[in-house]
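For reference, the chain that follows is the form predicted alone, supplied as structure tokens.
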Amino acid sequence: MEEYHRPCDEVGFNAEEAHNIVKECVDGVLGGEDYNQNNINQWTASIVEQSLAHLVKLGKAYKYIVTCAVVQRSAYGFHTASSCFWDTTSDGTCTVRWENRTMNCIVNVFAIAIVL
């Protein structure tokens, strides 16, 4: 008999699943949109809090860890890196690259397993 596991009890952070969900948010937020200074307050803490409510909503045990920048498109790019110490067998992270014509955004998620 196969052992039946809550989603909740699954091993591993599922990367590409939190990368779609971001980039449904993203493309919710900042589809359509050309870069505007006045509206990146709003444009980054919507995709955060929108990001973060549907990871939360997977029911898995996890805490979520969301950040967002969004830049005006140039020719001088934008660069981030980031460095983690963690379990790897549970813990993870994604990154979402997204543009258009007028702006970059890089969103990125981490997330951290919680043992009892």
Second form
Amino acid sequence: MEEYHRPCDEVGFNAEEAHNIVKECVDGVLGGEDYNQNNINQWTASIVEQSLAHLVKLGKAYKYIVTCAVVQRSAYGFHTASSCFWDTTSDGTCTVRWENRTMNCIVNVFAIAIVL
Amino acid sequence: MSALAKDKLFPALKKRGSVCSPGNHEFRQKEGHWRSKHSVSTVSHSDEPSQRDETSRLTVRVENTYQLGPTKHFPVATVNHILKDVLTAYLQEAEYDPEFCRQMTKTISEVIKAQVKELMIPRYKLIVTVYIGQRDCQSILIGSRCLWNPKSDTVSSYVFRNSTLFALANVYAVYFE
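Go ahead and give the structure of the form predicted in complex with the partner chain, now that the form predicted alone is out.
And the full complex, kicking off with our chain again.
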């Protein structure tokens, strides 16, 4: 039986590529929009689903977790942190911060390698 | 051990702005037996995407386990209690303050990760995220989607609220296939 060699995991997660993909998705969904309570649900769902779809199209053997937080821009503070227990050589993360006049959007992508 | 091999084994020591703490165990299966291998964990508080040294990548080759799924599933209820306990303990009496909350988010995520690791559930990778925000008349929506195997992977979540702040903690558990 032939041995299957792991292809792309040797170089780990490409954070820059993911960053670009997610930024495009967010621009597409939220670009030019103002904060609107009615649409917010739909927007976060679109951002997350589109990002996930584009990441999958890269064709790499990864499991993905995409989280999105959209906050109305105000005087009020907001903090986020994450802590991960994984294999640092193959797994990775990427965070995209986006803002406009009325809202802030933070998208986190976590990618965990599948060993084939 | 040569300097190059040492660099390969401890790549994290070359990173700037992060703290290394040896002592965490990384499990590697070989010939059906668990062996614990000393590895280094890093705590990085930078909010830029982490820069990784391309030359110091360690290629891990594991043998076939012929295991199709986890022998022990992730205990969601137990972890929910852990989240509830940690958030309540740290934030019950707290008032929103930018510096305090900035430190708290990092501390709480590390504490939760440590407590869930103590449960010693084999072959699960963990991602803990914590959101803390000031509470008063603003609107916020936090959502997530995951592409994984729903039979083995899961998420656990808890929201804590008091008069001045709210806190959301999520733990994503991904089975290492």
